[in-house]
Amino acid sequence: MDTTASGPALLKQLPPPLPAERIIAVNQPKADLHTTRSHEWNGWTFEVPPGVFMPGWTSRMIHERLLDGRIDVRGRRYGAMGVGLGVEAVVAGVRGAREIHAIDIHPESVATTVRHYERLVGEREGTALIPVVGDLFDGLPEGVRLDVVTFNPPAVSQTVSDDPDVVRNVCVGASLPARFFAQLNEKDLLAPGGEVFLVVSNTADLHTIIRHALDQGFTPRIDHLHDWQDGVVTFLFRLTRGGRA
């Protein structure tokens, strides 16, 4: 595959879905989500409600580049899609981002990542937190553009479960990503300049996605390529507005 090309081209090489068996068999879901939890890393500890989404390895590529500065976030105002437990906003607000969107659809998850927030970041001049419960970005103030939003959506292409909350959390499909693009072109939410940062991999349908995203005017870059040996890739996409790099 040829990491460097974009657009269209980049469309034609991604690769089809998992077969639907071994999709089914990677994504199982654990038996403790409905039970408290707890999460480390980095030298923080979370606890993790029941129902909230535990972060895993393709969360971590977010939150690793958060806190390293691939992804930028100081100053600015980051979206944080689908933010779960909190831990990437509790990176941005680290990083000196300007303003942090805290938005997920699930309420106790935005309740849990303000806990968090507050007790490993607490007041920071400069700095607000900004908790948004909706439907993607239903719920965002009036007026508010973004110069940086990343999302790990719950892509899986085939159902893994019929418990609502490993749905909301995994295999809500290819539809989710198509309507968060068209939000985001629509409403006109990306700043001059903004970054989108998107991990899917081939449990997901790689080529319907981005296709969306292509039809809603966003130029699609691989940003990183994680090959896992067990037959799923998965891609960090960084999409920019129309040509700009």
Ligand SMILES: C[S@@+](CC[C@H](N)C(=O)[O-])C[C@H]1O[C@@H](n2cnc3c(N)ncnc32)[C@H](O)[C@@H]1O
The other form holds:
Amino acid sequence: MDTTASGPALLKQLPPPLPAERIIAVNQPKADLHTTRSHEWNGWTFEVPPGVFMPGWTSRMIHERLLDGRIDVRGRRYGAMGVGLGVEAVVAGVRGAREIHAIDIHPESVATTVRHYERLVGEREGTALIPVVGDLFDGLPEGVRLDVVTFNPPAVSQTVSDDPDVVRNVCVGASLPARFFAQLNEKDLLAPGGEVFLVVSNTADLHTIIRHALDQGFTPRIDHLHDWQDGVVTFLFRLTRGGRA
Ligand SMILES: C[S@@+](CC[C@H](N)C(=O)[O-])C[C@H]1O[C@@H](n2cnc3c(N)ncnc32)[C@H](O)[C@@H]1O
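Since the structure above is the form predicted on its own, I would like to see how the form predicted in complex with this ligand looks, so please show that one next.
Next comes the full complex, and the chain you just saw is listed first.
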């Protein structure tokens, strides 16, 4: 696969979703979602309350890049979509983002993010955490524009559980990233030069997701591709507006 392809040429190369039974097998929900768990990363310990998503290897692809600057948030306005436990917000605070919009539809995830941020980052001049509970960008204050947005969406294409918390965390499907791109476009949320980083695998309908991004005027490129050697291939897409790279 030509990992330098962009736009419609990239779309043509994307793999189809894995067979349904394979998707269901690799996304079996853990039985402990409704318990308090613990997440350790980068020397930090995060308590994970019931219902809050436990970051996995895919989450880490974004967390590591925020930390080492491959996703640059310093001095920038950052939207952490579907922030979950809040690791992205903590890293962005440590890195000195100007604004950190920590967004999730799940109030307990946003409250958890605030707690971890206050504990690990605290007051920092030139950096503001703005917690937002809402469906995608609906709760964002008027007039906000963003320089960088990350999203690890619950885009798995098969319903792997009838537990609404599992669905919210894992398998809403391609309709969510589709609405995400439509809102970014219609609300004109991305500042000039802005970047969107979206992490999705072939357990999701990659074609539909990237086609929606193209329809909304984004130019997608593969920033990173990881083959887990079990049939699952995860893509970190970097999307910009129009033809700009
Ligand atoms: C796969 S988890 C990712 C969490 C965290 N970013 C990470 O990588 O560890 C998806 C997150 O999206 C949130 N979410 C689901 N639907 C949403 C929506 N419509 N608007 C905002 N957030 C949503 C979930 O509550 C969950 O926290």
